[in-house]
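The data below hold one chain only, encoded as structure tokens and taken in the form predicted on its own.
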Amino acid sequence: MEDKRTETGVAAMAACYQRFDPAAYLQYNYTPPRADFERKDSIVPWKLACLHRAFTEGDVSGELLVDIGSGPTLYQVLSGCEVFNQVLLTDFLEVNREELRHWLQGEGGCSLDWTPYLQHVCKLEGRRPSAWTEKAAKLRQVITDILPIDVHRPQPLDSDVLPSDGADCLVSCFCLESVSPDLPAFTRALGHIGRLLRPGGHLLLIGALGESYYFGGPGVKIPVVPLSEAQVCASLSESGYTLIRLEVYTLPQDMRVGVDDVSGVFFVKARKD
């Protein structure tokens, strides 16, 4: 019975997503106040400044980046790939994928500049902001494929696409609670990623605290696993991972646009066991 009622929560949450609008979430969620590279208290600029403290702080490394349920969004590889000489982007919206492969090609109908986020990755790298061509390239150069993927199969991914070992880090920002009907289906989800992760390589993963819902285009309404602090160290606990670090940010009143009704986001980096 429980077996069914997971089935039909996450029939449910796909069927949400047939609805899904690349351009409206981009234009929600990753221009200003939520982007903006001026204020020290905007949610974008602390999401990248946690991802390249993670990926330059030494211990993460290998051959092998996965993002898992990328969206239409590259910000959270923009570090990873001065690391890893192979990253994959994945998700299950072929629309994201197309939006995705829009900017790896270089063919233009983007629905966001990522320019603005390529300079301010730079600047935290050291580097001058007009480096951000340089880094572009080297992305393009690195993404070698953009794949579909489904969290709640216990094998995410075609069991061909990973060497036999696993990747050797997977990133992951705003995709499972936003995909889960429920907290067992959360931590299943984390689980399942696991499994293309080899044992001792890291999980980041960036998500939400204390959301019901957002908003996946004009009238979507998508909802969302509520997940505190706790529970997220639960899950990981439980899915065999080991917490090295998590950071909380609160959102400014000025952030809480309508929506979503987030209160606030977490870092993790964590270690599978």
The other form holds:
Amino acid sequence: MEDKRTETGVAAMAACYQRFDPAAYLQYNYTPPRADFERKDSIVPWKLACLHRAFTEGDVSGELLVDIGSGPTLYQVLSGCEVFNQVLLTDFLEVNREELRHWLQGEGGCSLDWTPYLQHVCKLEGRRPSAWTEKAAKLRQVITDILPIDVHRPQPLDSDVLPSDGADCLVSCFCLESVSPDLPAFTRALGHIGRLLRPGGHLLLIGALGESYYFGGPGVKIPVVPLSEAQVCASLSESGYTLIRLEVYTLPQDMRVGVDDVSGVFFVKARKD
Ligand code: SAM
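Alternative state: the form predicted together with ligand SAM, after the form predicted on its own:
Time for the whole complex; same chain goes first.
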């Protein structure tokens, strides 16, 4: 009975995503005020600082980084691309994979200019902002593929795309809670993606706190599992991860721009047991 309910919920989520609009989503979440590089309390600089710190502490290393549910965005791999020789991007929707391919091929047609993001991460790395062209080239060199994924499948990626012991690191931002119909499905998805990670490998997870919906385009209201910090910690431990650090960002009033009802954001660094 419960399996049937979850199956129906997962199918309903997949149906919601058929109207996802990458350009609108980028406009809602990845332009000012949410991406204001002059402000320390803007949400995107906060996320970039968390990722920069996590990737430069020295414990995250290896050959292969996989980003789970990339959507149409690149910000989440701008620090990791300096540490890993190979980066795989993944998403459920072809429209998002297409958006990422536009950037990767460098032939224009992108819905967002990632230059200020590249410049900002260069600054975090102590490089001159003009080094952004080198970072863009590096990113294009290390991203070797953009693959379909479904975190609700026990085997989220095709079986032959990863080495047999799994990736060295996973990053995933705002994916699991916004594609799961309920908390058990979120926890299960966390377990499914863990199968892509080698034992001892790291998971860097960013997600929404207290969010019940977001807009994936004009009139495209997508339900989200509202999470608390305690639920995130319990789901991690249930799914075979040891928490290293949890950081929380609370949205300032002027960051609540009517495209969702998110109240905060968590950043997790964890290790697979
Ligand atoms: N990672 C991006 C970010 O940080 O903005 C995008 C997050 S967006 C809220 C959620 C993403 O999950 C969308 O790109 C969507 O296509 C993807 N998605 C939807 N269903 C999925 C599924 N079953 N498995 C994996 N990803 C899914």
